[in-house]
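As structure tokens, one chain now follows by itself in the form predicted on its own.
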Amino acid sequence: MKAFKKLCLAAMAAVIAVPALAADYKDEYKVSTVVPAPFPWGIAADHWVALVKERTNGRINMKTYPGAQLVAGEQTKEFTALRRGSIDMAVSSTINWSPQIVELNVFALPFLMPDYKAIDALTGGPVGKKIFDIVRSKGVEPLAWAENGFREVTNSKHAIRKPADLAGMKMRVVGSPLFNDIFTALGANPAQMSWADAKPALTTGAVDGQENPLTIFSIAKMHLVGQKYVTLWGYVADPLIFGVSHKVWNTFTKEDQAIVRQAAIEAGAVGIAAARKGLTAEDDALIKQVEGLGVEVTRLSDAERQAFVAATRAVYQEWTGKIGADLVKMAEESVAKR
């Protein structure tokens, strides 16, 4: 009797223990984007999303908001919705959250990275890790890398070949003040403003460029809106960060953390390949396709590049005071061992 008893019991706590284990889970999560597919970020988003609903068989729903629609467009505000919780997951650039969190800013220093070899450095190695434990910290999980790719100058009035080029120019530039500064150092006129905002105004005349990845360029169609003149520069890039908000993380079991984490990882991969599709030394398809719009392409020689770089100098020097010595050491040092 006792025995049966004791059986009874246990079939008992088995049944309370199962649903316990997501009785805090939601019916759907959302994950906050700045764009859909078929922009890379937003195949990264939606390929994470397909494969957690896959490998839970269902028990965490994912739902991609794009525009920033859940901080009604305010991009940069994403990071402290995140943390806070009114926010579940992100896919999202290092840039936009770089204003609550300065060390980001580290991806953003201009011309530190001359190469995809150097974005991998820097994200596969020691500031990587030292980025995700300073996220971590903050109370957002990260989990992976993704990419937005190397942000190149485009503009309706002539091509950008020297710094003087950019003299008086309204240029838009993300809501961050190290780009601010970087287009100030370079004689241009610039405009934070969103994404949302960005091609109406360059529609209306009231900007005339901008810097974005080529992928944006294109699938967007900025020629368009006036953007005939494009200029690879490659000053800073994007790296985007697979985030979920601890008040969400901590309710998942282990396994169910280790499923959207892997998820994540191998999302991360096919947006980074999405990224840098078309834009390599052995395949410039991209380049190629945007050219045969009618755009100016300019590519800089070695020579042209280093004025923009002498010219940032003071910027680059001045912003790694804030994000701190050691960690640009750090980053410089990952560069040069790529």
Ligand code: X2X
Contents of the next structure:
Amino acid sequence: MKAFKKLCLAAMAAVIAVPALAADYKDEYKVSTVVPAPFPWGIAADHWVALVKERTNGRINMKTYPGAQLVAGEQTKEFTALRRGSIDMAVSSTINWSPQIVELNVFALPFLMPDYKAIDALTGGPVGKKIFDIVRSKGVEPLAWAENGFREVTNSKHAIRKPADLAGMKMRVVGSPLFNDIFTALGANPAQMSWADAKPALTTGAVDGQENPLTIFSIAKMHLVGQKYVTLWGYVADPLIFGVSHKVWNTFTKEDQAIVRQAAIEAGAVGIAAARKGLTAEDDALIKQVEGLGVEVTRLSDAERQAFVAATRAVYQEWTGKIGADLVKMAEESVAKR
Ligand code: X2X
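And the form predicted together with this ligand, for comparison with the form predicted on its own?
Expanding to the full complex; the earlier chain stays at the top.
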């Protein structure tokens, strides 16, 4: 009888405990990014934070921490911190998580994605689904995509029109080994460093050039640190993933999970629009704005672009093996069908 009473009390306590869950939410959920608003990346993160706050009546209170400051600026360690739960949430470039998730390098295969439709075909198709399954299996809930953008090559020395123009050039690259391989194949001298270290290195001339989307180039005012030459080669683009540590995700009620996911989808759309603004065939205002800063912008002919494709082909093939031939094939088919 005593044992039965105990059981009943325990059952009642369990029932009572369920609605109390929301009260166990943290005072603040930290969202890691590399760059803040007004960069499109930061705009996407802030929009997510605002929508969630509004739709949960402040029950879920998020705050963005840019500069990868939650991992002391070491952006390529973000995913590890997230899966462990020392970071709650992130809006992250596929590049920065690729040291832990080799499949994310698919987006950085040189010249795989020729245009925005190709990015959409990957993120919105079977490749995106597969990538999300992998991220989820590693302890992070993926919610939606946003975009950093097509990464254009810039430098302080001279216009780059052919691979030989890169010969011996010291180039800052992000900390994924694939970038090292690409720039080595092109005859440059790549140096891996974080975003935090990139601008000082450009300022002092420790490196001659770098690659990043034009939104980053213009908002970070890279023309003021000697970057006078930009080549529009669109060799890779980095999508962004909204992710929540499963350590946090599993504490949210189903209703709140749905709100957080839907908010990320909407914030992603806002971020993608911001990332592409002024960089399309219909509207190239941002390119003109960069030219207006006294920067020489080089547009490649198809044949000129093809020379860069040829020079990086061996790297593409080598990395196809690392990423997984099936996934790369799936990506190539999605691009072909777009
Ligand atoms: O470090 C970079 O170049 C940046 C800001 O684009 C990324 O975080 C991938």
